[in-house]
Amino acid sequence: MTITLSPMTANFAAEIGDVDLTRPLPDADFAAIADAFWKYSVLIFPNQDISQQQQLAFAERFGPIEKERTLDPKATPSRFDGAFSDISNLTADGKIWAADSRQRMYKAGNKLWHTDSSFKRLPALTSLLHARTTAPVGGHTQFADQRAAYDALSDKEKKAFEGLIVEHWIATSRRRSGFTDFNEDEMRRLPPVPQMLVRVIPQNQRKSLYVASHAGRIFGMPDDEGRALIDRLLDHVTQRQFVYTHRWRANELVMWDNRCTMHRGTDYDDLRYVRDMRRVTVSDIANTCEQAGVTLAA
């Protein structure tokens, strides 16, 4: 079977039809999906009533699966472990979380513009999020195209940003959203890491900015100057012309390229409605500095 492709814009976000992810994909269909992914960066697969194992099997065709969780499971139990992240408002026993739950406080940071796992030495290549139950109002996901945002920079800016290294840290984004309750184990496992400000996507050779709410300072710049530049770039990337807003439907799978997009969740009544989603994340091949052949900052 040949897939069908329905782009949302000329080069960003596309819907994929005539695909049944409950069955193994023929190599030709997977190759067509991969080609579409390298071009559009965000792919939407409607009507996919898939199991966790089927979601995982599809994800594994893109690369090795990230399994390290951010929060200590002893301090904050989850419904899932290993390959799956619980992107929901449900506790480990499947009930809607309380207003003061640690999980809720931590996940408030998902409302900030970010890219998954940029705060890890080995960042993410792609995330695949499957919706089981959606909120009737709100709970959308917005995606920003960092490739198009880079293209829109002036030549002077492109030259100035080339080779800059940025510190990414999970504590940076969570402090912005009001969460400071990391325990010793979480802080030890996830120290600040360096990432390139500008990177090249190998599959299409497009240059992209690589900023996120996890970014806190720029090596070689005074802290206030670096912080101001990061904030300016966040504002630049998230301008309306670079953003696609996705309104979820049940049994829908969405995957995005973490190397060249940012995303954020929008508000919904998370103490009233269940929003049940499960994410699998594929690791990138190396730290962005290593990929660029740049000596890692201390």
Given for the second form:
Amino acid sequence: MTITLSPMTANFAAEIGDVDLTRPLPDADFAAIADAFWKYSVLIFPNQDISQQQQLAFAERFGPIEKERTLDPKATPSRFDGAFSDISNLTADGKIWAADSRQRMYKAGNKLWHTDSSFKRLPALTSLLHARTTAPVGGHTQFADQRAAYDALSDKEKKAFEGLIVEHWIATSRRRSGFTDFNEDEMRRLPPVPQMLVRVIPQNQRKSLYVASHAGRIFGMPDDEGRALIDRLLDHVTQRQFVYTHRWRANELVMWDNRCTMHRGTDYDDLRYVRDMRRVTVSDIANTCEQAGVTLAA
Ligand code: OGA
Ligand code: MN
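Switch over from the form predicted alone to the form predicted together with N-oxalylglycine (OGA), please.
Expanding to the full complex; the earlier chain stays at the top.
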């Protein structure tokens, strides 16, 4: 049986049916999924009652898995280690987190528009998020299409943005969401990194903006001007015509292209309801500047 494709819009977000991710995926089905992924950037797989091992096996077909943790596990213990990021509101022993927990303060940053791991020198290709338990109210995930947002720029803007390099830093987004409590180990592991403002998606040659709340400065521009431009672009990309809002059903898997989308979690009563979500992230092939042929100092 071949997969079924049900697009949400002409070029952005599609549901995939007739796939069983509990089983090894035939190559032809994987190829059809990959094709759809390059085109639609966000894929939704309903009714996938998969184990973490099965989620990981599917993710690995797209490339190497990101294993490095952002937070120091000693300062913030997690239910998972290695390949899995815990996107739930649960502590390491499975209880709803406390109002003042470090985990909760840090994860509040996920409510800002961002793309995963743009603050790492080697950023992310895709994240695959599986919902075990959903919140009955709220707790949606919104996605914004940075390719369509690029297409909608004026020719003058497209020309002005060509070749600009942006500094992404986890401390920039976390300062904005009220978390300043990184320890020395975390600060040392997570220095600011350069990324292109405009990138080309190799599979289809589409150009895309690449902004996120992690972005803070633009190289060669006064800090306040760079900040103002980044804020203007964050507003531009997240206009409603570029946004798809995903309302989760239990056992759904959603994967998104971190190279050309942003996402954010919407609010829910996280001290009352369990929202159990598990993420695996696949690394991109290289830093965006290196992909664009700009050589970076080591
Ligand atoms: C993520 C993320 C937002 C959400 O999984 O990377 O930012 O809806 N999730 O929880
Ligand atoms: Mn995220």
